[in-house]
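One chain comes next, on its own, written out as structure tokens in the form predicted alone.
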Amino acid sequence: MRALLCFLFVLFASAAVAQDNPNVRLDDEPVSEVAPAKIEARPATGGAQTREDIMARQRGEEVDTSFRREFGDPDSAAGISNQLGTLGGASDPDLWRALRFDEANITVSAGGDVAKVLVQDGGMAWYQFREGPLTKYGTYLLLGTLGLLVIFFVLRGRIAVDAEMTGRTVQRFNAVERFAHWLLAGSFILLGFTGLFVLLGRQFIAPYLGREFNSTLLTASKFIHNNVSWAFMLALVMVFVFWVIHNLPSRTDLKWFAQFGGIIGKKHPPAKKFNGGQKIIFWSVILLGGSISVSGLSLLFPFELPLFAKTFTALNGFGVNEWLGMAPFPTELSPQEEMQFASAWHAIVSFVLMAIIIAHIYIGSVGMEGAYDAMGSGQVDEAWAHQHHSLWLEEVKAKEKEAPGGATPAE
């Protein structure tokens, strides 16, 4: 009895309050239209947020939110001998609405400016863009690349050296660049599998694995990513000092991409020290690899070196949104959002640069026979360094006759 009893006056009061506003409804039909008289009521409300609001924003709709940034009304604050009344003309709503629009005057005792946002809900955004957007194609980019050289090798097979090897080599790298090469590789490999546990961990690895795994190789990542950063930048230096002069574009590159680096016709293309394709992964790297450690350090640094209200303020300058028909990029930025935007371009830039990477390892293993003698131990046979570098290689030979007792020089 008492159920049904309950049951009546939930009807009768949903029934009361459909009859005295017409907006309410007891269906799940949503209001396509936002009510004049609604919207004229808005302010007398103090900028309540209302139903259309919400459906607005479910459906994907830009919603006006000016209105809500005139926050209290000093003239009906209540006098000093009254203990009664909002303090300032404010309620709490106004106080939770100014805290979101970051229009709230707050003072803190310790952490900064980053602790004076109590409120960000542009996180959202950024977390739906993560979690959707960023991981759906960031792996089919990996899975894709991966894909197609699998489907080349099986076509194509290796690329084998056409002459017989001669026995006699040639120095292709000294130890200082083998030692740079693979301290930038190495720090990169790890870069690159730490960023991926840190982004992919909570739907791929917590479900299978356990969230107290997942935890504990999240912390392990994090603190490896961390410090790994630094031997990449300083690697990224070194490699950019020594083959700078080297990967310069110049004139044989238009005949090797023309051949596609030998693999359309019989013969090799003649280039130099690094040939065409070469070039494209050192500036790929240099550029890409650049890119990646400066939001990385706007990442560990987000109140030092804040970087996407300046580069948004420069495109807005060049008029880049008005290219692209948008609307200003936004140029006052807080520490979170500042890190959120970083965060995004760093994994974005980070996924392209390893599908390049992954090209770039299988043409210096399995693709090519001979390739790996070059970053191994330095030495390439001569028939090897004939085929794919023979300007290189006739430059070296110039060099081995023009030395004292025709020794050969250091590169």
Contents of the next structure:
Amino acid sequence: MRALLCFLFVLFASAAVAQDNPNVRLDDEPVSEVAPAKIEARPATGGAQTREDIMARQRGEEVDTSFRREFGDPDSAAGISNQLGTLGGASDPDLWRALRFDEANITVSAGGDVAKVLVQDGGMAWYQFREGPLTKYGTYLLLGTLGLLVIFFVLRGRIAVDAEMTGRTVQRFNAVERFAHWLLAGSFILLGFTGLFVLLGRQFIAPYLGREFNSTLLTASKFIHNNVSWAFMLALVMVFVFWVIHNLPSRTDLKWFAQFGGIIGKKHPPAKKFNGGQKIIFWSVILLGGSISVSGLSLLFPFELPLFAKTFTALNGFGVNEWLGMAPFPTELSPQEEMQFASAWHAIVSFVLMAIIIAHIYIGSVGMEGAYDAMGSGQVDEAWAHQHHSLWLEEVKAKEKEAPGGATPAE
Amino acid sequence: MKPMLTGFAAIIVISVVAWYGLGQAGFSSSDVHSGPNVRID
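I've shown you the form predicted alone. Could you give me the structure of the form predicted together with the partner chain?
Below is the entire complex, every chain and molecule, led by the chain shown above.
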């Protein structure tokens, strides 16, 4: 879990740095220091940027733009009634550069803060991150997870129930729990596929199936993604309420992890209703799914729910950037940058959760004999329950004895 | 099996309700941040 958090931080931090500095490239090219020769050459241009600056920027190198962010000199401004006095000590190039760096004092009659941003170069960094590292490492993660599961299946095979099936079953999940699970599962799969189409369509679908097809597919995907999201969020709340009490960490989990949950080797450690691995799945779904939901709401209601300036302020306050050896996270973001961060974060966390869920689907279907029944019929064989959730089975049996008549109440 | 199919059916119902309800509420970006003067539909 700690490694997962570190991974997320590194990925997110790279986006944060790039968003903060428009001259940082998000691909793998090295960034060089500002050459002193370029700075020395500036007086020859009257303080403006030089040809070397422009060439360096085109090569993707870092260029110090601070000298271009000095806009006029109000102290030496001509009187307001004099010629040029209305410019307040600034020249026309000062004004254009202020617009370029989004530092001009813009007044708009409609549209609010969003409309005040006339040039927003963070969009290019976001686009490059989206088309580059996000797509590349996201697809590597999903394909890598699938590949590892295939290798694991070849090496380990299906985890069988060691003892003979008894033919006697116990109820593992009731109808409402299963409804919530499938509401969550169905909506997540739809959201996952439609999200991937939206992210990857231009690069991987349009070249092969045509732009018209891609356009239609993405329009439908966006419609499905926006509306199915509500079912996902509802189901997320439901499973949290139903199962949080069973997913609190306990000492039993340590034993379970020490024996690799019986997945590797022949031992089958004791477990209650949810074993250590299932608790990781549960908290991943709740925390990552919750984060995806919040960033998704921010995207669903554009500019209404800015999250990242506040989050970065809090992270800087905790000194998270110092732990990571980074400059402070940017805390003054334009509305558009807020949306770009929300979009990037939404996709990053979704990729991680998709990889985890692929593993969950594997172990709940082909990877383990009898596992599907828990969410299919809700009834599992006692031999399966004894092998994978022995402590839970004992609890169920004890309750059965306590119940009037000694039988399991009908569902 | 019934809870699974009911769950899938609920996804459709919730989505249609969300689409209709949010559409009526005028939640979309074009509704909120644009108007007839700045967008040619």
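For clarity, a rigid core is taken as the largest C-alpha set superposing within 1.5 Å between two forms. Positions refer to the first chain, counted from 1. All figures in this text were calculated on a predicted structure; none of them were measured in a lab.
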property: Exceeds or equals 2 Å, Cα of Phe329 between these two forms, core fit; result: yes
